[in-house]
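Let's start with one chain on its own, the form predicted on its own, as C-alpha cells.
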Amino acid sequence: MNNIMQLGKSCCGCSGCEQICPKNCISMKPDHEGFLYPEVDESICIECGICIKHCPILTDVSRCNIPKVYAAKYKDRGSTFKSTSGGLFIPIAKSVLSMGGVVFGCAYDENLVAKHIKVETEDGLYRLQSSKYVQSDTRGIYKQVKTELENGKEVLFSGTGCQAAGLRSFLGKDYGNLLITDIVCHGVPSPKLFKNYIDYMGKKLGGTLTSYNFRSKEKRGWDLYYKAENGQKSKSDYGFFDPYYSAFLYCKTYRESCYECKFANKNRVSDITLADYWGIQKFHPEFFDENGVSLVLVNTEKGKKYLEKIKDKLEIIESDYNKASVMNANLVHPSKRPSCRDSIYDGFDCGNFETYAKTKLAFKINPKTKIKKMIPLGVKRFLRKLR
C-alpha cells in the first residue's frame, strides 16, 4: 500500500499529495464525516515516494524560533469593521497587489462552500475577509501558487497552519516573492456538516442562505456573533446559542488531526501569524477597540519587511508571547479532544438536521453568557470607560 494512505486520521487534508503526484494517481475524497482524505489508484502508482517527501505531516517544515509579537489595528475603520479582528490582512494584501501581485485565501463560493481562491484586484479582497469556521478546500491551489511564483509574481498565501505547511512542503524551497500568513486555528469542522447546517438555517429563514458571517460586528462589535441572511430575512445571535457554532467553540466537531496538530505552538511555519488579540483589555487596556484588535506574530525577516511597509497604515504596539498566548491557547497546544467526538458525527447526514442538532449538538448556555447578551452595547461602552 502507498505510504500516504497509512497516514490515516493524522492526515490534515491539505491536498498537497494530490497536487505533487507525477502520475496523478492521488485524489482527495470525502470520508463518511465529510472530510477529504487521499485515495490512491494503486494500478497507476509507481511508489516514487514524492507524496511522502512533500507531506507536511510526515516531514519537518522550516519553523521560526521566537516570533516578535504585536497588537495592531488597521486605521481604515470601515475595512476593520468587515474583518474578524483588527483587519491586518487587508493592508498586507493590498501591499502585495500594489506590486502587481496576487493573493490566495479562503472564500465562500455561490453555495457557501469554503474554498481557496486567487484574488487579483482590491475589489475582490472582501471575499477573503472574516473567519470561516469550516475546512477550506485547497485542491489545485498549491499548483496555482507555484505557477504565479515562477512567473515572477509577488504572491500572498493565507491559510491555517497545516495549509501553510502544506504549501511549503509542496514547493520544496523558499521563494523570495512569496509571503505566507497563517491564522491561529482551533480546528476545523467538516464541509459536509457545514453544508447541512447552512441548509437547515435556510429552511428556518424560509429560503436558501445567500451569506453567512461567523464574526458579524453589526450588533455586538468585536465578539462571537454570527449573521445568516437569505436576501430577505436575517438571523444573528451569539455563537454559544447556536448548535453548529457552539459545537465548534467547544471543540466537538474538528477533524481528527486537529487534536494532535503539530503546528499549534509558537514555532510557526509562516512569515506572519494573525489572530484575535483576546485578553487585550487585561494586558493593554488603553489599546482595546470594540471594532477589534489583531494579534500579530512576525516570524521571519520577510514578515518583518512586509510589516514595515504597512506600519504607517496601522496603530501598533509591541507585546509579548506570554501575554498573547494566555487567551490564545492554540499558540501553545492543540485543542483537546472531548469524549463526545467519538460519536458526534453519527447521524449528521440523516436528512433531518434539527433532530441531529437536538441530540448530538445539544448544548447548555452559561448563565454569564446570557447576562452578557442582555447588556446593551452602549452600556458595555460606558462600563469600559469607568475602568
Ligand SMILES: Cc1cc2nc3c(=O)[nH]c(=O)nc-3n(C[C@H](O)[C@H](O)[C@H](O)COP(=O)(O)OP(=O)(O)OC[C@H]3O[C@@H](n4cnc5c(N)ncnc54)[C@H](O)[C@@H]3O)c2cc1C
Second form
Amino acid sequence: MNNIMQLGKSCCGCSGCEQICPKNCISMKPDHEGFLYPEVDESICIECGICIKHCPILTDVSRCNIPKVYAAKYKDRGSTFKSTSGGLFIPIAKSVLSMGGVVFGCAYDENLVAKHIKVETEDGLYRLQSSKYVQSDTRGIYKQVKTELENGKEVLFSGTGCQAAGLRSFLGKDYGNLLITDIVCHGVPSPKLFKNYIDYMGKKLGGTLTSYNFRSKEKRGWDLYYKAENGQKSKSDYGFFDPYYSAFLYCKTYRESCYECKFANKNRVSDITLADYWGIQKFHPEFFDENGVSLVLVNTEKGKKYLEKIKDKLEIIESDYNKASVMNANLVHPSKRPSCRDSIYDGFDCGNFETYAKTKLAFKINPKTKIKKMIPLGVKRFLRKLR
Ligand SMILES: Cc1cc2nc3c(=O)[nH]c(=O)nc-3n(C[C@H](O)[C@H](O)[C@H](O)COP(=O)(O)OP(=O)(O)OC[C@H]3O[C@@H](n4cnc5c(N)ncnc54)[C@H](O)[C@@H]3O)c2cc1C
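Give me the form predicted together with the ligand now, not the form predicted on its own.
Complete assembly follows, chain above in first position.
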C-alpha cells in the first residue's frame, strides 16, 4: 500500500493529504471517538505517493535549533483580557492585516464547532482569540492559504505544531509572505467529545449554549476558568472541577498521535511560538500580571523581524528556555498517555455525556486543588504581596 493509510493511528489529522491528493481520492472521516482520519478510495488511487511525501508525520519539515525566549504582554489590556495569556497573538495578527494581509486561525462556528477560518479585518479577529481545547478542523484551509500566498498577500497562519508542520509540508517550499505562529500544545480531545459536552452543559443551563470560553478571566484573572453561556444564564468554574476540562488537563482524552507528538520540543516548525508563561512568578516575579503573561519563542529570522515590528506595543523581557520549560512540560516532551486512555472514549456516546461525567475515570477532584482554588482572589493577592 503506497498511500497515507499506512500511517494508522500516528496520523495527527492535519488533513494535508486530503488537500494535496491529485486524484481527490482521500477524504477525512471521523473514527468512533470522533477524530478525523484519512480514508483512501483505492479504486481511484494511483499510488503516486504524494500524500506520503507531504505528510508531516512521515517526512521531516525544517526546524529551528535554539529559539530566543521572551516573556511578554500586549499593552492593550482590554484586548489581553479576552485572550488566553499575554495576548500576543492579536498585535501579530493586526500587523499582518495592516499590510493588506489575511489571518488564518481557529474559531468556533455558530454551533461551537472549532474550525480554522480566514479573517480579513481587525473586527473579525476576536473570533480567533482564546484557546479552544479541542481539535480544530483544518479541511480545505491549506489550499486557501496557498491561494492567498500565490496572489501575493501577506499571510499569517496560526495553529498547533502539527497543523503548522502540516502546512509547511503541504506547501513544500518557503514563501517570503508567510508567517507561521504555533502554540505550545498539551494535546487535543475529539470534536465529538466536545459536542457531547456542549450539549450536556446546554441541558444543565436549560438552553443551547451560545458561547464557551475555556480561559475566561472574569472571575479569577489569568487561570484555568471556563465560562459557558446560553444567552440568559451562564456558568463559570475552575477547569479541574469540570468533567471535560479536568480530563483534558489530566491528558486523558487526547488524540492517540498527541502522546507521541514530534513537535513537542524546542525544535519548532513555526516562526514564532506562543504559550502561557507558567512559572513567571518564580522566574520573573516583577513581570507577573493577573491579566496574563505570554511566553514567546522566536524561532526564525522572519519571526524576529515581525516581533521587532510590534515591540512598541508590548512589555517584553528576555528569558531562557530552561526557565520557560520548568512548568511547561510540552516544550520538552509530549504528554504522557495515562492507562485510562484505553477505555475513556468507551464511556460515552452521543447524548450520554452525563453518565460519562459521573465515572471516576473521567473526573476525580484532587482535594488539595479544591482547597487551593477556594481561596478568594483578594486573599491570593494579599499573600502574593507578602512573598
Ligand atoms: C489544545 C491546546 C493546548 C494548549 N496547551 C498549552 C500548554 O500545554 N502550555 C501552554 O503554555 N500553552 C498551551 N496552549 C496555548 C495557550 O493556551 C494560548 O493559546 C497561547 O498562550 C496563545 O495565547 P495568546 O494570549 O497569545 O492568544 P489568544 O488570543 O488566546 O489566541 C489564541 C490563538 O490560538 C489559536 N487556537 C485556539 N484554539 C486552537 C485550537 N484548538 N487549535 C489550533 N489553534 C488554536 C487561535 O488560532 C489563535 O491564534 C494550548 C492551546 C491549545 C488550543
